[in-house]
Every structure is written in structure tokens, then in C-alpha cells.
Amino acid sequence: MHETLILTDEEVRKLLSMPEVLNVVEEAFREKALNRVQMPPKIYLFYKKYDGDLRVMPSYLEELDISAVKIVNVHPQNRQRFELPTVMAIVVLVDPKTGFPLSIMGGSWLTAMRTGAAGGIAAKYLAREDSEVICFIGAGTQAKTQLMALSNVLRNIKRIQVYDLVKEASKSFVEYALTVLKDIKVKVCESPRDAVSSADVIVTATPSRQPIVMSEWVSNGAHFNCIGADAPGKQEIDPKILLRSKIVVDDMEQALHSGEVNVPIAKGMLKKEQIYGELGEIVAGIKRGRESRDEITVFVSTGLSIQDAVAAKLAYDKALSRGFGVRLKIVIAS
């Protein structure tokens, strides 16, 4: 009997835990570095009059025999205009043997979790192990899953500093942070400069198209997770920071066109050759991660379909074992 398992976003939220997502996403990065994945670059549609875009993201992890396709939007004004999430997604998990759609699931929370996991993995290899002060520029959903992941890989977190243009978002983030890490200090900052001051790890998770964090604010030894610049024209940090840093991307081709490095490269301020490598190469032991206390490291996240695929397979397997979801006969045999 060929039935497709339908899972809602809420069910996916109940099924995915950050430690498990960290494990499968780290494995996906390793598989990529070992050239055992198929992952074409994202396909974009731009809805300029609505300030939004749509992306299609397919992948196949050959050794793990996992394949999926995600359709995801980014509409920064959704919450204010329509009371809808900024990011919404659907993931189709496919059986590589037959092409059958094993599952169709809500991908919004899955996207937030796998992106948070990528940031956590980057910090594991690139941030100083004794990092104590974490800065968040942007206090939305992605900041929360970044914190969730960072709390699993950094054991010395003592203070969190957050800045967001929307004060209510910062207040909500503070409440959330205190549930994740009990004995810490959390400060809502009045400016990005205040938030970045003395930070060991800086997470930028905004839709900005202009630099928010300036080079002169950043101390040696800092690590950046640049999350928000995930489409052409977006950037969150001063290009001068990149020129001071070891730059690690999730995928070279995607990063050149849509990651934090895309604008500086387009303007001739940065060259491809100045990018150190991909995170998967570090995970697989092909290249070294942090090599000194003083170096500044920057992780450029664009979001990879292989992250979605392994997270979707994790959710699917757990759903089967726990009886989640609804089965529908979407494909009818002729």
C-alpha cells in the first residue's frame, strides 16, 4: 500500500530535537565534503513588488540514500502586513529507489532547526571553546534556534546581548533565552554596537541589505554566524570584517551569489580566493577549523537542501515510530 505521510509544522516541531538535528546535519556536511551528494544551486523567484522571494531546493545524499525537495519563501513584511510567518516551507521526502513521495511535511520549523544546527556546528569548529558572551543581531525565530544549538556546543555561556529594531522581539527573545540557559545574564541593547561589545560569538539573523556590524567594534578572536544574508544583495556585516577573517561558507557556489560574501565579491572588495573553504571540509578533517585564539572566524550560511533532507528523514522516521501524521493515497497506481 503506497501512502504518503502528511506531517504538519506542529507535528514536526514535536518530533525534532536540537541534539538529534545537530548530529544529522553535521553528517550531511561531512557527506558533502566527501563528494557524495547531489545538490543543484537554489532556484529563485523574486516577487519584487511584494518584497519577497520563493526558493526551490532539491538534494540527494547518495550514501545515506536520502532525497528531498523543499519549497520555501522569505517575505520579511509578512508578520506586520498579514500576520503570517516570514518564512514558510514545504518539504517533500522522496524514496530514491522509486521516486515515490514518502512524506509531505511542514518545513518552516524544520528550516529554523536545521539552520540553527548549522550555526551550532560552525561554532563547534570555529568559535573559541571558552566563549562566554554571545551577541544576537536580530531576535526572531532564527535567533532562538541559533541559541538552542549554541547552548549544545558551547559550555561556558555566561552572558547574552541582543539587539533588534523591534523592541518586543528583543523582550520575547530574553524570555526564551532564560528558559534555555537558566543562570545567565541577558541584556537588551540599544544599538548594534552595544550588543557587539566584548562578544565572543556574534550571530546576525536579519533581512538587512546594508552592513549593521562595523569592523571597528569587533575584537580579535570573535566568531560570526552570518545567517540572514541568504539571497542576492543581502549583507549584514562590514566587508572590512571579512578582510580580517577566516571565511568559511556552507557551499561555495551558493555563497558567492547569495551569502554574506556576495555583495563584497560583486563590488570587487573581496575575491573568491580569500574564502578559506567550506564547513564540510572542516567537519570531514580535510581542513582545520580555528587555529588561534586571536583569529576572527566567519561562517557564511546560505542554507543547504542536504540539511533539509536529513532533518526531514529524521522527522519521518520518528513519526513512523510514534504514530504521528495522516496517511493519504496521493499517488494512484494506473
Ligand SMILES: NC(=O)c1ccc[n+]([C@@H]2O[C@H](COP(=O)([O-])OP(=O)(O)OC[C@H]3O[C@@H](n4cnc5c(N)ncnc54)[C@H](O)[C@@H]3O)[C@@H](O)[C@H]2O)c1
Contents of the next structure:
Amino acid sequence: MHETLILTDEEVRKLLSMPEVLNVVEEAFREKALNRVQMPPKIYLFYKKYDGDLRVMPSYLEELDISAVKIVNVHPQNRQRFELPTVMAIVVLVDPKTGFPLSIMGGSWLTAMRTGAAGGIAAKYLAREDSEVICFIGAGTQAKTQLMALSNVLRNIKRIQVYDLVKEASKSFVEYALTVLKDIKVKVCESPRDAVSSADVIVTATPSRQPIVMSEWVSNGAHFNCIGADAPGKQEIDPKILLRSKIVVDDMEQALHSGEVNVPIAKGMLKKEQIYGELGEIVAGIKRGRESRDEITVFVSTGLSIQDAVAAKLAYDKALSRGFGVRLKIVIAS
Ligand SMILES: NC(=O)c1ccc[n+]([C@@H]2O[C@H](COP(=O)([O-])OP(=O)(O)OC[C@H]3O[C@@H](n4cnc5c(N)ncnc54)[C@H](O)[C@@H]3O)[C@@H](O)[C@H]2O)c1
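Beyond the form predicted alone, can we have the form predicted together with this ligand?
Next comes the full complex, and the chain you just saw is listed first.
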């Protein structure tokens, strides 16, 4: 009794499947729109001398009775300098009734899965159903789970175009893409412009602090999943694209200070009133998603603690039923 279940990243990877994560993340967005979640905006520590940061992300989904706290870093130089991932995380799943830590689990793969799922849900409501060409700017961990989720919600994908500053990353992404979707064409592009050309869905997943995708390359009807900008000062797309688009954020407060809109808003190029709404409002049927073939839609993802909490609960329940993990008496129960 009163033992905490310890799960490694590798175990969490085996436990979480994308269709299941898509379901629970969609439910979490609905709960948010129905005002049944507590989720203070994430707290940041900036390790400026090391080009990295650390975030603390708590939440409670009241109706589902799920609560968790994640700590997660973003260190873009890690891969080259230390052979460590850019993003690493730990999630503590808490029993809301007693506050007891039910589980401590690796949250790195979980983060990639729940971020992929948010992109998948956004595409389900905002991208054209018949989207065929998917562009990836940045071909790292998040790009892979974005593709995994998109392949579950868009049934007509025919072509993948990828651009990454590091050619090896693009090549490894292409190998991965061919395991996810068998009958597709893939292209490693020499420039972001080449990758964006004729794309129906554009996923940006880099740690960039300046626009990489320019407005004149983007056709009407495109959908963007802007994933990389998740801290103040980060941006990946030309603000002129935002001015042509229906902008949907995951959370208004977080998006204003750290999402793709944060720099244009700080510079006075975009106003809060020009943001259409939150993804949850569309999922809950409060607002409409895509309304015409021609509109450009942009999903601004900052990453929400409620996504982590529901994914962690899913992993925990599956771990219990499949006998995964190690149980430890971390907390003194008497
Ligand atoms: N929105 C969310 O919920 C969420 C969740 C996790 C991570 N992120 C963010 O997503 C970004 C990517 O994370 P990751 O885990 O995939 O990192 P990663 O290091 O695995 O991949 C990033 C890739 O982007 C490439 N890149 C960097 N600058 C580029 C540029 N200017 N043009 C093209 N390619 C470029 C790198 O070479 C690398 O391959 C980070 O900024 C991270 O903070 C967001």
C-alpha cells in the first residue's frame, strides 16, 4: 500500500499509443473550454548562460479527477554538445483525494506524444480534410510525433516535404516517415521555401527566434501547426501570415506571452482581438473550426499541463493493468 509507481521513459513509450493519446488530449481540450480545469500558466526559469530553460507545469482536471505536475527543460544545444535531447521531463501524477504521488514517470516521450496529439486535434478541426502535402520545418523529436498524429487524422497524405538546418536530421525524419506512412513520396528540401511550396499543412517545430516561413510562399487554404515557439522571444513564421489567418491558440494567456503570436504582439504588429479563440472552444462546439477552403488557419501551440496530466493518467492506468514499473515507498505513509 501507499507505494509510488516509477515508470521510465522507455516504459511510457511502450504504453502510449497515438490513437489513445489523441482521444484523451481532445477530451482535455473540451474540459478546458467547459471551465472544468485548474491550470496556472507555466512558470519559467531561464538559464541564460547555458541557452536553456526549465518550466514547471501543474494542472487539475476537476471532472475527470486527474492532477499532475511536470518539470521540463528546453536546451536547444543539448544534442550537439552533450548527446542529450533538447527536451527532457518528469511527470508526477497526484491523487487529488489525498495528494499522494501515485506515479513518477519519465515525461520526455510523453511530452512529444501529447504535443503531437494537440497538433493532430488542431488539424482535425482546422486543416482541409483532403490535405495531401505536409511540410515539416524542423525534423527533430516533435516533428516525428506531429507526423504520427497527422497520419491518424488526415487520410489523404501523399507527400512529405522536410527542411532542417541539419541535413542528417531531415534524412532520419524521412526514414521515420516511411515507417509511419507506406505509400508516400518524401523530399528532403534545400530551403524552407522549397519545403513550403504547395503544402496543405505546414508544421514548424524548431527553437527559432526569427521567422523561417515567409508569407509570400504560403497558398490560401493552408493550415499551420506552430509548435516550436513555446517561450518568450521565440517565433517561426512571418507575422504577415498571422494577419492573413484564422489564429487558434491552445491557451490565450500562455500564447500571448510565449506562443507564435508573442513577438508580433509585443511589437504591436498583432492585437489579442485578432486571435479567433482557443482550440478547446472548437472541440466543444462553442466556435467553428475551418469555415472555407480558402482560409489560412494557424494553430499556436505552447503546450498545456492538462495534456500532460491526461497522458500521464493513461500511461499509469495501462502500467497498472500490464504490470509495468517499480513500486517504491517514497513518501512516509505514517
Ligand atoms: N508546443 C509544445 O507543446 C512543445 C512541446 C515540446 C517542445 N516544443 C518546442 O519545439 C521545438 C523543437 O523541439 P524538439 O524536441 O523537436 O527539438 P529537436 O532538437 O529534437 O529538433 C529541433 C530541430 O530543429 C532544427 N532547427 C533548428 N533551427 C532551425 C531552423 N532555423 N530551420 C530549420 N530547422 C531548424 C534542428 O536542427 C533540429 O533538428 C523547441 O523549440 C521546443 O521548445 C514545443
